[in-house]
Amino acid sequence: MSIQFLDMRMSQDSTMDTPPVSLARNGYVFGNIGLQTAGLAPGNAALVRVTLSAYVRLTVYPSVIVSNDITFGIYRNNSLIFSTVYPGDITELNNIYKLVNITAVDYPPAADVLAGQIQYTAVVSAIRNADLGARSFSGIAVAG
């Protein structure tokens, strides 16, 4: 079967670094997209592939907290499918500015595909003091 393009969506939470969003001991949803799968060709439900991209400009402030400082997660229909941690460096005395780019892939179950839409959410949470600047999230679904 040939490759079938299903959908592409973008979530642009902020195009600028100011004003920042504070993550101090909080989580924040910076991306939310619903990829449409309703036009799927018969027989392709088990062949759907999704590529997801997230970008965040992160400011990390000095901290004494050592582990699991800043966690990025991507969820499919409220189920975690990707997670990564920026642990930081407790010896750092100055603010650190990071450009975080995440690429994740997903092979959603046929039941999710046949529902007609798959919801993907990008979340960041922090134990230490950190701010988000510009941020975006996008995804593309193909089958075949």
Given for the second form:
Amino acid sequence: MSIQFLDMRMSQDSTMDTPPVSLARNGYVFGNIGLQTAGLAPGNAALVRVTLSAYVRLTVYPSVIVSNDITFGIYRNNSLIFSTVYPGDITELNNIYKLVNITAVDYPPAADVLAGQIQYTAVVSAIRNADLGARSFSGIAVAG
Amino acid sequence: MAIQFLDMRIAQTSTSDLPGLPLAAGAAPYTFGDIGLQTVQAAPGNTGLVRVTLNAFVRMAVGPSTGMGTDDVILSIYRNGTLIFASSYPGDLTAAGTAYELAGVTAVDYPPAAAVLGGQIQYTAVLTTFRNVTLGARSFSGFAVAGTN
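Condition change, the form predicted alone to the form predicted together with its partner chain:
Below: every chain and molecule of the assembly, starting with the one above.
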């Protein structure tokens, strides 16, 4: 079927670095979108493609325990579809700043597409202390 | 109103790290992206339902702290001259050598109907630095859609 634009949705959790969200060995959802797929042409249900972009400005504090990961996860309808980890430097004594920009892509199954809306959520969890500054999440869906 | 694709525009300031563009600490803000997203196709009921995603990339070689009191390299995005997004890279204040950062930013915006009705919305990506930094490859892209169902 011919190529078609379906939808773009986004979450604008914070447009500035301050005030930050402080993580102390816990997690935080910074993006939650529902891409609309109802405009789909017949025959395109299995031909949907999604590009997801996430941004978080991280302040990473010195290590406090053995594991030091900061994990970014993206979920489709609560199923994990993408995960990546910033372990940082365990021996670093100063705060480290990272402009974390993630691009994830997904081929959603036809069953999800036919439901008319696909939920994508972006989650960051820290096994150390970290501050989250500016935060954005965006998803674009096309088909055909 | 029905979901509609409006426009995508890009600024291709530099496609490689060389030649680098040095900016001295405290230099005038540098614009590395300037685009005009076209919104004239927005359906009459969609002018208050426009969404914009902006992606910017700058490769930075960040020199040691200059002791100006702040050490930030700030990436800012403006809509028609109004600041809508800012995020800073303070780097490592104690680093003696050059640090390299592949700085990518995604910003999102809900432009007001008045801006949409203007037919074109200007977005600019600006870098402000309080330390010496050399910019490598630089890109800026904006994507606009409208409507909710």
